[in-house]
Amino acid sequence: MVGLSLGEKHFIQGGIAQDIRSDGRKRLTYRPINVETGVIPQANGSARIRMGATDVISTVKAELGKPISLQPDKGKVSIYVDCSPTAAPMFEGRGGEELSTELSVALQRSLLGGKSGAGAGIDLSSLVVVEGKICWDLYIDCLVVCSDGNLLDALGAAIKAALSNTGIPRVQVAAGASGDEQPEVDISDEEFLQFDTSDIPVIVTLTKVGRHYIVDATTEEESQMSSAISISVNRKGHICGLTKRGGAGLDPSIVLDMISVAKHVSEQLINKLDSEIAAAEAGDDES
């Protein structure tokens, strides 16, 4: 927990009420966003995102596997978050384990939709090589390097950037396999298919402090929240997932207003991320 004096709490809450936050931002303004891609050469794709002092890394590893019997036409994606104890004192011991699990589950809900795959921001059908027999399994691992609030949004952005950096090897399937036989495959070492990230959503967390809500909250601002809603929105403005934190309840009309605000903010965030990712990828190509 963040230890703040009564005066500091009033300063944070009063600033948000007047639309002038402690660092000079307005309620719906993000901190500077910096993107690096290709930071882990051994992975199929990777990215590092900094939002202010919040610093996270995401890597993507692709392996051939078998689709589950209930979804033979879909590949599989798993997301795991590790909160490094060096990122924040609260991550030491069970605090870090519990937050890692909470963030992993929230990312799964935000990006992969329900258990049926409905509403998924990542197109799982694009990961199938041979229906019912061979698919790509994507293992997405995230590391929190430094934490200063708004971890879920930063992690979602890092995953989007890492997937845009991901190259999946081209697979040639040998003809002749029939029935229950497992087809033979040839995995290319030279040809890679770029992962389509055009429909992958961004996550916008609106944190309610007093009567107002803010985006990209710092750790100090999060310590003053009554509740927060994280909404994943894709480029078309479709809602792909929604999660809530905090004990205070929210009136349905407020939730609807927060969703409307998240849609508006998501357009700016997607455009900013796309330009940063493109610049990072261009830098990688030059080097």
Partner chain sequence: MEFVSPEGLRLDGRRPMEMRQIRAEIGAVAKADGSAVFEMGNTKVIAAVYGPREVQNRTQQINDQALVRCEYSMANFSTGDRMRKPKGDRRSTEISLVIRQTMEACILTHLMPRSQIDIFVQVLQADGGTRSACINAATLALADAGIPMRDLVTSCSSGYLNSTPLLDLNYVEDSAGGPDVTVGFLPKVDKVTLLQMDSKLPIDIFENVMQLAIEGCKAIANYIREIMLENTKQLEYRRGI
Second form
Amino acid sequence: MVGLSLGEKHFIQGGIAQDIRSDGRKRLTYRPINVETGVIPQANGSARIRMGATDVISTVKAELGKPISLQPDKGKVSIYVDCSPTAAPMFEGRGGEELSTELSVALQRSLLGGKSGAGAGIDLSSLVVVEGKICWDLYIDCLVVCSDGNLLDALGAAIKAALSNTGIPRVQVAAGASGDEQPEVDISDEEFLQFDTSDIPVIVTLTKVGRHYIVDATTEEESQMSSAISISVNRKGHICGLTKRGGAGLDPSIVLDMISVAKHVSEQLINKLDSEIAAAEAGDDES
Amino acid sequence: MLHSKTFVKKTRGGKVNKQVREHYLRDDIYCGAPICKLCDSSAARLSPSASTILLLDTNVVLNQIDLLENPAIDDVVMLSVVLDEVKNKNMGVYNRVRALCSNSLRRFFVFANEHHKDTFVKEMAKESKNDRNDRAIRVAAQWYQSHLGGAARILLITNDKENKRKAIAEGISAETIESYVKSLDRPDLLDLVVQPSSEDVEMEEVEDLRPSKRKVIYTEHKPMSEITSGLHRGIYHQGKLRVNRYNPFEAYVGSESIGDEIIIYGRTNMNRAFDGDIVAVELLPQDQWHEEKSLSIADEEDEEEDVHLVPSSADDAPRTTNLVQGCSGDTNAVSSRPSGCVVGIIKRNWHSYCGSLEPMPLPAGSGGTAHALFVSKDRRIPKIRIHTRQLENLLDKRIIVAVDSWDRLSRYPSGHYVRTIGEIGDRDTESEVVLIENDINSRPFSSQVLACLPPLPWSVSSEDLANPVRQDLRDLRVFSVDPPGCKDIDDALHCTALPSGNFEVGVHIADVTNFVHPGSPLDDEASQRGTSVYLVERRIDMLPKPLTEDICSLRSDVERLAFSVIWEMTPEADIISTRYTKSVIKSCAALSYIEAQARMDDSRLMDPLTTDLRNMNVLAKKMRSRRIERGALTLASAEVKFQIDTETHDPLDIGMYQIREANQMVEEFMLAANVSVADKILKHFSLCSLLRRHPSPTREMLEPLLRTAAAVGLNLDVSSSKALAESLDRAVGDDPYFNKLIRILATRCMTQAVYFCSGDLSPPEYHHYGLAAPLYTHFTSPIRRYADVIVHRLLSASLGIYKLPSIFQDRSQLTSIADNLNYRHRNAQMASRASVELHTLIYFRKRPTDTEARVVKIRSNGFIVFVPKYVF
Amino acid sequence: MEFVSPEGLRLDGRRPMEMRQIRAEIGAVAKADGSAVFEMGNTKVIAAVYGPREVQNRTQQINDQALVRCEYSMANFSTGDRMRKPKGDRRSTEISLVIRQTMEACILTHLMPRSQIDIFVQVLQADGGTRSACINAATLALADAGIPMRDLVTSCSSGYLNSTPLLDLNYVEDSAGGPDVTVGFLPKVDKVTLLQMDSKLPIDIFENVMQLAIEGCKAIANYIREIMLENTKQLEYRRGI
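Show the form predicted together with the partner chain, please, the one above being the form predicted alone.
Now the complete complex, all chains and molecules, led by this one.
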């Protein structure tokens, strides 16, 4: 990636200060979001989100497994992000690993809550089949196909869309199992359980450039940032997770201010996303 | 043309796996009716004048396959959805349907409705798979109706009430199979129709005719999921059920998890399982385990049962059949064997059985359907209840019956009649029963097979002579020695004295592979048959007669093609060199054993042929003594010779087969040839040679022999084949037949020699116990054994004059060929013995005789004797 | 197991000489210099080309030619069972090498000395024939990036099951254990540039099977040309001509 010249840097910073960004958006406007669901039929659920040039694919695969002994009534979810070298040559080989790990961890923190499983955005108790013995393991895999800034938001949105597209097959437990043995499960071919995704939070990243914050920064804008905060907010307006990146220090009042701005933005984003996802699902059903 | 539709399926396997498959819909699938104007009728199979075209439901195909094979049912369209379901449910029926469809005489057409864009049916929500398939059948029927216009009537045959109702509602004519067969007005066909089970039609009273036995109820079989979990947990055991031939209420299940056999005793415990089914067994509590002595007639001693299976053989039946029991005064009578009861059947092994109906009084008024009990010739199969309209016809006939189902409430399984063989006791009928029971194909060769033969009259052509690969050995003094009246001569010998004092000895075998080419219908048919079967009154050939008796047969005074093994050996019968070559020979004499022996014995004869015979004899004796030195066994097998009346074909006299020196001489050289060839092909093809081995019998197998010998105070050393041979030689008693008896008993304890593929086993396991040879194969009788044909091909390839067909590269195919050959060989042997038994019975039927006998075995309710004069 | 039914239909309804449905799209990845998506049946592959650009690693720079590098990676979710390690395993390395050699043979590398061309191929869905789909996608991506090439490289696989040569095997047919021949072909100059085979095949049958694959390659080449023509027309239209 070619670096930016001084003139370009000034242009970007100045534009943001004046509430006109390089592509004409206002500070708190998102790029047009394009949602497609069901792109990978082999997975239980999948979605592809395009925010401008940023292109991510997210899939959900469900497998049967054993719940953790500490939480016998909950299922398990694991999130994994992979940066494809198609997105940027520097992601080739092991180059993208750092970024991938960072994104995975951030996503996990935002969506899954703490170690005890409390406060997770996804309701894990709906994943259990036989308490203590069998539960669903969800593997959420994301792939960054093309990167043009604001990866975390896009990934969060993609996961939300993929989960709403996910169908988990209905399981019937065979009667007569006793004691410690593994009970037999009969998996139905036809029926599926749809996930309830209304509670899943979205992630909003606010990038501070100069004295103002913008949402949905492109790569160039991100290169100018001093610091950024990613906040995951759910429909009720509760904050599910918070990450601060960037070296510059932030005054606490600014942080609070950013949070309230994020909350405000998130409402619109959630509505937009939901309608887009519904449209995509409907379109998918018809085809 | 192409249209893609992604199709989602889910499979199991511990984890859930979503699978996506493509499913293309086409518009170039034709309907198969020649009257259709829209489709290309080059592939049409249905008849142009068909008035009614039948579409069959899956259950109809599965249950009524015998009826479908009857030529009266024709002009049938098989939908691919039906075929797939049949394939998943019953592979045997599927193969038969496929055979019907590819048979050009029958008008069955396969319509790929799943891939036709107009008849493809997508699964609707909440629809079960069966409903969807039924809907697909109905849609296909409707499509056919609209496609063919009114040219033919489309009839959907289904026994499912729901399906029928919906079909009629949609405008498709539908009928049950019974009503259709009735409409054909052929009462004999109605017998073939299987009675529907209770779900389809209101059940008639099918209870036993004896009211006192009405309610014998079997426990329900457990569902498959429970059985699998039970197997995992070790409370159930899986194994193959083998029913005791002498006591059909007793069976054994060989289970690896226990390491011993589980006895199933009693009809209730057998719970509707048949011999050969794979069952799941639950052990009974230990106090209910049967003790040994109660199993009186349970001894599994039977001539046919020296099919002892080798510890590491490919067969999947369990190991020893020898149960140490029976004799009173035996050691621990209290040690019990694990007993159990059958809780579920994992895989059924039902097929058609020969037998006859139990005699019963005719019902008043003929023409109605009667229930009859069918008793199978094989005592291990329970009686089968069938319905028939022709009771009085069938009562004295041998018939074939197939099993359909065994309800919990019914004492006997239900089946249906398939066909009649002939009258009971009639020699030809009983012979045919023997053939059917042993799965021997005695049908005449098809025209395709006969088309592979060269035209008659055949003689060695100039190209054959000019072929550099073939050596011209017509100047050698070649002769053959065979049983009298033998027309299929596959081996000939020559023995020339060399100036050095050594002998050049040659074994010439008919060059069958010159005429039987791999992949040809002739080869496939021979491969299936595996061997010629020798019954008393006839011979079922593996290859067509023109080949066996003329073109390949090394008759005297004609030039013939051969495959030769030529040794140079010293007067002490040590082999100096061996060479193999294809050749042209001209036999100068086709002698019988008696003639050859007479010539050798007559000291006045000094002609070159007799000199050769004598030289060979001397060499043979030396080779034989060396073999015995190494430990070859000479066991007496009771071979019976019948003299058949040429007109009635009834047996006139029975006698023992005489073994003369001439027999042994020929045998010796054949063995030597087989050993040499085995060596050669193994050297070149160490992984894909077809060899023959004889596993050493285990201690347990020799138990009965040792016990019997001990009972008369004889100690046999069985540590090695040589020791056994020597012990047997020393076993002489006052009774002149004693030695023979002991040898016969020893034969029964032996394992069976089997063919195998060299790549499947390690060299120490190639050993042939009986011949005390490290390597052995069959080479010398390609006219009557398919194994020899294979070995001929291997030998030619090792000489570099033949390209080995690709089948040899596929180890698993070779193994299955070897398994088939072993199966056919065993069956041929059993059929021969059964035929001998049959003729013996026929012989004695008219001539009750008193004669001397020897007691061989005593059981608690009987004893077995050996009749030396008639050798059985 | 019956892969070709006696009626002449394969498991998914194709005839033995028919390919799966192909679909291609140019310009999927906006940031890349050239990119394409190529679908063969259920196998879906994205290729992105970055270059010619300055060589990142000075030691690898070639003075009279361009350096061509390639990486093949499969997404976690691309196969039926979830893969744990998407990159760096032996199969990926081998395929990367194969693609690199194939493309290098047809790129006019001497026109761009001291530069580097990166080809990245990402498999989104794998259902048999991934190698071929990758090569086809790479060709399209290179064309989209405007990199000069001798000819288009197209690739197709074929096999031999139930004694019938089959074109374009899918995953089920591939895992049947029969031979699998992958051919890379330059249609205009009529030359084979890649040839790989698994399992055993007698020589006389091999010729037929290879011929069949070459026919497949020619068909794909026609399709690719159409797509590129379409793409060019679109570009023209956007420019307002």
